[in-house]
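Just the one chain here, laid out as structure tokens, in the form predicted alone.
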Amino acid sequence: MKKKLLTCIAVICAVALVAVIVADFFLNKNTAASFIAMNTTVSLDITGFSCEKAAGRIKSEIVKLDEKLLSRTNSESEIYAVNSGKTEVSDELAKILTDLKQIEKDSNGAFCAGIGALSDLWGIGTDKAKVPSQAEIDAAIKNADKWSIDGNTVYIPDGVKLDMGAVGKGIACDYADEILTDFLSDDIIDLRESIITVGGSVKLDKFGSGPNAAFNIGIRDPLGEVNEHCAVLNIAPGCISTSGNYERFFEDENGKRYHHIFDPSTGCPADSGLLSVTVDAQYGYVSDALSTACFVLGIEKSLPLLEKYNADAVFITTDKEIITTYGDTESNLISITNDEYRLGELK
């Protein structure tokens, strides 16, 4: 009897071990994919049992978000329709626009969704890039902040166009996060980790890993090549977005450089002493919009805005100083990887 009991226990242990091995194998499945949407590369790196299914849904939803909701060049999108005179929008777009209008107010207009006409005027990133006249600039920014949203009704003044370029990639990260959350339940976690990259926005998740989960993320060298980093940031899951003057620009006949991040108050490329700003926030749309706003505002004026949204930032200045808002723990969170840069302090 004792021998049979021992045999039974051994069998149970063996079955349990096999189950653990099989479960671990499936939970460590990984899929990596990339595609083009929102005029940028979207990269998906997902680990877990449902990784392939999740990646497929994310791709489908981000393409749909771009083509049907946020694009201002696709005639089938809602933003295109709004810019063409439509006043009633879906609940989905109404929520997005309501959130963005609040960020406009909180940033004192440093982030402005109504600068589509200004972007078209400068044409940066196209073969029609030019330096407009002051009269043209003044006309383009005159009513840029006068658009409004009330429930599902949008008001757009004549000559104003909404442009989601400064926030769409962060919104896409939020959509991806919602899809990944759908694959989780209180009883079963069939995804372990995900890194969703949409242009300059990155959504980071570790599922079921506890409060100490962290990622090492490289911060691009704004004066270097695409794959060159000047620092590495060690952060908890969330979303980070970077705005930099290296993303899209052109030079005039005298060699003066003009980048695509505009100060809505002047209608010209922002000049705040910064090369780039990386914002770490819970939500993608917040990190994306705030990275633009902070680039326009500069370090000191950005601090109240970051505090209001419980966000942190890494500023890289034109004199190659890297300054963060992480406080006393920043030495453990960020490592300089390029000797041309130095870690500075908030003043």
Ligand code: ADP
Second form
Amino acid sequence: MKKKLLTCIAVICAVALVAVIVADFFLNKNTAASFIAMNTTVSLDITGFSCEKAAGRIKSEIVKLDEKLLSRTNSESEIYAVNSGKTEVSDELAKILTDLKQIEKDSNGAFCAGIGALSDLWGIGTDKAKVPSQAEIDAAIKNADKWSIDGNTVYIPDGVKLDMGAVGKGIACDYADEILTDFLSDDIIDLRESIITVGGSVKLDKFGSGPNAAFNIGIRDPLGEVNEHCAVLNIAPGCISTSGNYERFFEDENGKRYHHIFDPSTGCPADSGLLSVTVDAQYGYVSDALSTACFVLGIEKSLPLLEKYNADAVFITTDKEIITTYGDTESNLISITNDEYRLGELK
Ligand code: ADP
Ligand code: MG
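So the form predicted alone is up there; where is the form predicted in complex with the ligand?
Up next: the whole complex, starting with the chain shown before.
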């Protein structure tokens, strides 16, 4: 009798152990996929039972977001239609444009979604890149900030074109986040962790790990090669975006570099003493738009904007100082990994 009981207990323990191993196997299932959209590489690294299904859905949504909504060059996109005269837009685009108009105002025009004609004129990243004449620049920026959105009606002055280049990747991160959240509410056994990378924007999520869950993310060395970091940031889940002068540029015959982030007040590549800005915010559209705006504004003028959006930033200056807005208690969030750089203080 005693022997039977012991056998029974042993069988139950073995079954429980197998169940734990199988559950753990499924929960730790991981998928790593990458594809090209929005002129950049998108990488999906998702851990959890539904990882493959989630990755498939995210891929098709990001491709659709690019082709049908935000692309400036695809004739099937809504932005293309707006730039060609369409005035009534979908609720989806109306919401995006309303949020962007607000960031334009809050950044005093440093972020400007109406900069498309200027981007086309410089052509940076294309084989037609050139330094335009002052008259051409003046014409391209004259009414760039005069576009408006009221409900679903958009007004675009003659000669102005909307350009989602500075926010599309962050918006893609927000779309991915929505899909992941959907999976969480649908399934019982679920996702554990995800890192969604769309060019310079990265959305980090840990599910069910509590408020202290953190990620280590490398910040690219703006003077180094693609995979070289100069610092590592230890941060909570959220979205981070980096804008830097190394991403797309051309050099003239004298070796002078012209990059792709423009100061809308001059119509020329921004020159605010920075090599890059990384912004950490809850939403991707905010981190992406603000990284561009802060790159234009420089450190001091960025601070009220960051505060308004409850965002933080890591600035890398042209003299290789790394300056963050993280408070004193969190100053251990960043560690320098390349000793050519040093940690500086906010003045
Ligand atoms: P990346 O595209 O390299 O991630 P950004 O997010 O900073 O970098 O976006 C730069 C792109 O945004 C440019 O290629 C251009 O299309 C557009 N852009 C450039 N300057 C501005 C600006 N001041 N405001 C809004 N969009 C801009
Ligand atoms: Mg940006």
